[in-house]
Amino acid sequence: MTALPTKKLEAWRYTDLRALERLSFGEVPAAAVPDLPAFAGPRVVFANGRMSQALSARLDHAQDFAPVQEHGPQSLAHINAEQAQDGLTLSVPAGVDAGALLMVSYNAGEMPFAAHLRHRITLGANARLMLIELVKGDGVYWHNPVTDISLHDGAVLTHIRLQQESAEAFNTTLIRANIAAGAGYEHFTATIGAKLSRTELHVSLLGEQARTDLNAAQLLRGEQHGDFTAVVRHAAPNCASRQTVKSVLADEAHGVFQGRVEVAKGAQKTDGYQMSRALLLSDHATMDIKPELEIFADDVKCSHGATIGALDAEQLFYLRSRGIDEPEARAMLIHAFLEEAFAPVTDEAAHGLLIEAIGKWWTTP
C-alpha cells in the first residue's frame, strides 16, 4: 500500500498521521444504518463502504461506481485508487435543475477497519445541484474518501458536508474539482466529529467568470484535531474565490487552516479572498494558520487575514447581566460567531441539520 503522507511534507506539518499508521485494519464488516434523518428528495447511503440499495432513493442521473483517472502527486488519494470498492458516480444532463440530493456515509465496527469511497459528480453546461453530504459513525475506523467534480460552462454545485464521524474515527477526505466558464462551486463543511480529520479541497478555476466559495467550520473539543486544507488556483482571467473558516476549540483540541491562492501567468482580474477566524474556549486549546498567495499576474486583487481570540468577557457579562445563565450565553456568542460561515448555507433542510448538529455540540458535555 502507498504509504502515508508524514509531516516532513510541508502541506502536512500540522497534521501528524502516526496514530492512524499504528492501526491494524481488518475485514470491513457489514453495518446497519440508524437513524436516517428525513429527507423529502432522493437519498443514497454508503454503510461500511458499501452502497446500501435498501436504503437509497436515488436520482435518475446517479450511475454505478467506476473508477476515475489518477491526477496529482497526493497519496491519500493513491491509497484510496488502490482500495475503493464503490462510490457514487453522477451525472446531471446540460441544463438540467437536479434539485437536492442526500448522501449519508455511515461507518461502524467492533475492530478497526479502513473505508475507501470514491465518487464522481459531472455537472454539464448550465446544470445545477444541491449535493447535502452527511458523514457519521461508531467505534474506529478510517474513513478515506475521494470526490472528483467537474462542473461544465454555467453550471453550479452547492455542496454541504456535516462531518459528525465517531469521536475515535479518522476522516480525510479529498475533495478536487475542475471549474469551467461561468461555473461555480459553493462549497461548506462542518467538522465535528473525529479524533482527526482533514478535509483537502483541491479546486481550479479554469475558464473566464468561474468562482468558488469555500467555507468551513470546526467545532472541536477534547483532544481532537480538525484540518481544513484549500487550494485554489486561478488559471484563467476575471475568476474570484473566497475562503472563510471559523474555528471553535475547546479542552485541548488543535484547529488547522491551510489556505493556498495559486494564479497563474495570465489569470488577471483574479480576485482572492482568505479569512480564517479561531475562537480559542481553553488555554489548552491551538490553532494553526497558514495563508499563502502565489501570483504571477500583475493585475490582481488577492488579500487574507487571521484573527485568534477567546469569548468577550464584557459580551458575556452583559448577557448574565439581563439574566442568561452562563451556558445559555456562551452558546450565544459562539452561535454569533459562527453565523457568517453559516450564511451559505441557505437550504432549510440542510440548514436544519447543521443547526441541530452544532445546538447538540455546545450542550453535550
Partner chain sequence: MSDTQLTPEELAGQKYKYGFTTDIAMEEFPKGMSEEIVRLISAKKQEPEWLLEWRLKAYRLWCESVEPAWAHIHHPPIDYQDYYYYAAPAKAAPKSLDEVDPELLKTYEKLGIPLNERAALAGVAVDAVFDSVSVATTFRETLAKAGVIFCPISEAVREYPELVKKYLGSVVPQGDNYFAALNSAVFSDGSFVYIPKGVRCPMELSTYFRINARNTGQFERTLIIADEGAYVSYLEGCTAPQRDENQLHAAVVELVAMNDATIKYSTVQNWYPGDADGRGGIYNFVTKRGACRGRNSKISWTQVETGSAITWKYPSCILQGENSVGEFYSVAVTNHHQQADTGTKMIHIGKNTRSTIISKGISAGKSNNTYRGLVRILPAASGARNFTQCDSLLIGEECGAHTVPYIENRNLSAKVEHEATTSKIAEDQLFYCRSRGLSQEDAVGLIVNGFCKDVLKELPMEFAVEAQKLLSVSLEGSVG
The other form holds:
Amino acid sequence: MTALPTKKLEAWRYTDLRALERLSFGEVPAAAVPDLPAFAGPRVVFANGRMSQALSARLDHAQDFAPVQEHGPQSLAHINAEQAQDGLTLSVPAGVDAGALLMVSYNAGEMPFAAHLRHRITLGANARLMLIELVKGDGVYWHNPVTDISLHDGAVLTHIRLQQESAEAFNTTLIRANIAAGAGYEHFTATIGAKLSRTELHVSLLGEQARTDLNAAQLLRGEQHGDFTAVVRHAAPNCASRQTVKSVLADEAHGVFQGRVEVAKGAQKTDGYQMSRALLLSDHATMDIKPELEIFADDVKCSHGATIGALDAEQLFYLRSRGIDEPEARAMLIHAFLEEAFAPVTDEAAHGLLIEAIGKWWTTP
Amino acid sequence: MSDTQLTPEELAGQKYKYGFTTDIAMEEFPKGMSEEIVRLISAKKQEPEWLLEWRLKAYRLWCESVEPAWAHIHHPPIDYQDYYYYAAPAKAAPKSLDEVDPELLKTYEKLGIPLNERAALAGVAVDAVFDSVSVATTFRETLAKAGVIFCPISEAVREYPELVKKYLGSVVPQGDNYFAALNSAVFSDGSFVYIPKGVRCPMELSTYFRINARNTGQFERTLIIADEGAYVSYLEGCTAPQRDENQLHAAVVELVAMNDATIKYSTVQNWYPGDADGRGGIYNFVTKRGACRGRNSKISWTQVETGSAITWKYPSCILQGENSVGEFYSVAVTNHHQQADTGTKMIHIGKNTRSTIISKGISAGKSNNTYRGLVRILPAASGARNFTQCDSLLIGEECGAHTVPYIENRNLSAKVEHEATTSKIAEDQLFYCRSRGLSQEDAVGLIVNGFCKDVLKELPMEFAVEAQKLLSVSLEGSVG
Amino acid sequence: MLEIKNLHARIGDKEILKGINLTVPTGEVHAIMGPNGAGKSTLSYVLSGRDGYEVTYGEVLYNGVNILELAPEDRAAAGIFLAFQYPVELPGVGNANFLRTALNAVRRKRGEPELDAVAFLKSARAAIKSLQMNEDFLKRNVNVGFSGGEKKRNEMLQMALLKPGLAILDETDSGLDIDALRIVSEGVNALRSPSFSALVITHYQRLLDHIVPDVVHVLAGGRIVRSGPKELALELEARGYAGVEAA
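Could the form predicted together with the partner chain be given as well, to go with the form predicted alone?
Once more the chain from above appears, this time first in line as the rest of the complex follows.
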C-alpha cells in the first residue's frame, strides 16, 4: 500500500495520521443497515464500502463501477485507487435537471476496517444536480472516499455534505472538481463526527465565468481533530470563488483550516474571497489557520480574512440582561456565528438536516 | 573595518602566534568553509576561547543542516565551497567615479545623494570622502555621556566580554536555521549596542554614521540590548544602492528588550537587485529576531526592502514579558526578476501580549513577492491580541504576489485577526493623476507611496523621505 | 422598591463606587446626574450584573431580594431592565428571534405562558407601531447597521415588550436628536404607573424635560452627594457640578 502522508509535508503540517497508521485493518465486515432519513427523492446507499442495491432507490443516470486509474499527486487517492471496489458513477446528460439525490455512506463493524469508495460525478452541459451526502457509522473504521467531479459548460452541482462519522472513526475525504466555462460547483460540508477528519477539496476553474462556493462548518468537541483544506485554482479569466469556513471548538478539540487560492497567469478579472473564522469555547481548544494566496495575474480582486476568538462577553451580557439564560445565549451566538456559512444552503430538506444535526451538537453533552 | 581585510602578509605574521600549521595563508585565501577557516577567523580577531568554541559549535550545526527549501524562491544551487568566508580578496576598486556604472550614478542623482557621498557608496577607493571624522567624534562623545555603548561587535568582544557572552546567541541560537548557523560560524563584524537602565538613547543610532562599520562584509552580526526602561531607535542600511562584490549575504540581528524597554529597528535594504534580465544581484538571507524579555517591553521592526535578487528575511518578535508589544511594518518591492520571501513571526508567550503586522508587497516586472508570516499564541498568553494586514499590489501581468500566513492559536481569550487583499493600480486612479498633469511614472510613484503609507509613517522622518524616492526609482519602467 | 445600601464596587484595583445609598420607591422615577467619571455607568452595570465589576461591600435589594447574587438573566426576569448607553450589535441574530427568545425566557421565569409566533408578532407589531418604528426592524440583525437613534428605539422596543418593574436608562439620551429623544421619553412615560419605577442616568438636564423625575440625585466621586426635587436638575444645569460637589 502507498504510504500515508506525514506531517513533514507542508500540506499535512497540522494533521497527524500516525494514530491511523497504528491501526491494523481486518476484513470488511458484512454490511450493516443504517437508519435512513425521510427523503422523498432518489437515493443511493453505501454500506461498508459497497453499494446496497436493496437500500438504494430510483437511481437514474448511474453506471457500473469501473476500476480506477489514479494519476493525481495525493497519496490518499493512490491508496483509494488500490483498494476501491465500488462507488457512485453518475453521469447526468446535457440539459437534464436531475433534481436532488441523497447519498448515504454508512460504515459499521466490530473490528477496525477500511472503506475506500471512488465516486465519479459528471454533469453534461447545462445539467443540474443537488447531491446531499450523509456520512455516518459505528465503531472503529477508516473511511477514505475520493470523489471526482467534472462539470461541463453551464452545469451546476450543489453538493451538501453532513459528516457524522462515529466518534472513533477516521475520515479522509478528497474531492476534486474540474469546472468548465459558466459552470458552478456549490459545496457545503458540516463536520461534526469522527475522531480525526480531513476534508480536502481541489477545485479547478477551467473556463471563463466558472465559479465555486466552498463553505464549511466544523463543530468539534472532546479530543476531535477536524481539518478543512481547500485549494481553488483559477485557470481562466473572469472566474469567481467564495470560501467561508466557520469552526466552533469545544473541550480539547483541534480545528484546522488551510485554504489556497491560486490565480494562474492570464486568469485576469479573478474574484477570489476566503474567510475563516474560529470560535473557541474552551481553554484547551486550538485552531490553526493557513489561508494562502498565490497570484500570477495583475487584474484580480483577491482577499482573505481570518479571525480566532472566544464568544464576545459584551454580546453574552447583552443577551442575558434581556433575560436569556447563559446556555441559550451561548447557543444563539454560536448559531449566529455559523449562519454565514449556512446561508448558501437554501434547499429546505438539506437545511433541515443540517439544522437538526447542529441543534443536537450543543444540546447533547 | 580592517579586521576582515587583512593582507596575506599580516596573516602570515600572526601564523606562529596561534600555532596554525596551515600554510595556505602565504598563498591566496582559500575558498570554502572548513573548521580551519572558522579557527582562522577567530584567531585573526584575537577572540577568547569561548567564542571560538561557540563558532565551532555553529559550524558543526551548519554541517548537519540542509539549506531550507520552503521559501517561494528559485535560484541555482549555491556552492558554499565556492565562496570566500574570510577576508575575500578585494577586487580592484574603481579609481574614480568615471569607472562607476553610469546607471548607478544616475540613481544617486535621482535620490538626491550629496555628490561627496556618491563616491563612497560606489566603493571608490578614496580616503575620507566626507567629513565623517568630526561627525563620528561628536557622536561618540554624546553617547559616552549617556552611558550608551555603540561599537563594532569585535570591539565589544574585547571590551565588554560579559555582555556579549551573556546575550550573543540568546535570541538566535547558532543552530536556529541554516543561514544563522553559517553566520554564527563565520560572522565578520557588525554593531553592538547596549543602552543602560533608564537611558533614552539621545540620538538615532545608525551604521551610516559609524564609519568603521562600513564594509562589514557579507556575514554581519548585530546585537542590541535595551536594559530596563531604556529606549533606542536604530537605523540600518542606506537608501542608496551599495556597490557590493559579495553575492551571498547571511546576516543575523538579535535584539533584547528588558522591562519597560523599547527598541525600534528600521531598515532600508537596497542591495544590488541584478540587472533587468535577472543577471547578478545579491542573495540576502537574513535572520532577525527580537526578544521582549521584560514586561511592557516593545520591539518594533520597520523595513523597506527594495534591493537584492533574493530576499529571505523574517524579522520576528518573541513576546515573553507580560504586556509586551511586537510590531512589524514592511514594504517589499520587487521588479524585473527579483524574488522576495519576507514576513515575520510573532510568538505570544506572556499574558496580554500584543502584536501588529502591516505588510505591503509590490510586485512588478517578472518578479515574485511573498509574504510569509506566523502568529502563534501559546497556552499561557491569555488576553493576547494580534492584528495582521497584508496587502499586495501587482503591476503588470507577468509578476506574482503570494500570501502565506500561518495562524496558530492555543488560547481561548486571545484574539487574532488577519486580513489580506490583492489588487492592481486601477486605470482610473492612473488616469485621474495624469489628467491632473502627472507623468505615468510619477502617478505610479504617488499611488504606490499611498499604498505604503501605513508603513512609511513608521520610519524616522529623514529616512521616510528617501524611502519614498526609492520606491519610485525601484519601480521605474514597470508601467506603460 | 429598589434599595441600594452602602454599595462599594471596583473594577480591577480601582474603587469606583464608594458607598452609595439610594432608595427608589415603586412608582417613582429618579434621576441620577453627575460629572463624567462619577461612576454613573458603573452603577448601572453593577445593578444589572455585568462581569468585571466587583462589589466589595453593601447590598442592593429589589422588592426585598438581594439581586447582587442573581445572574443577569434572573435580574431581567425579576423585572430589571437596563437600557444600554451603547447597545451591542449581534451579527447573525435576527431581531425577531432575539425578542421572542428573550420575552419567552422572561415570561417562563415569571410563570407566565410563552407566546407562540403569532401572538408574539402581534404584540411586537403593536409595540413597533407605538414607537413609530418601521416593521423591517424585526427582520434585521440585532442593532447591526442601526443608526444611533435606531439602536435607542430598539432598546425602547425591548423594554416595551419585557415590561420591567424597574428600568435603568444609562445615558440613553447621548447622541440622540430631538425626535429620538421624544420617542425615548414617550417609551418610558408610557410605562409610568404605580407599579413601575425608573432610574434615569444622564449627564444633561434636557432628557428630564421629557421624563420628569420625582427626585434628582447627584453622583460624584462614587457617592450620592446631594438629592432634591426636580428643580435640582435646573440648578445643576445653571451652576454646573463643581458647586454641588463642594456642597
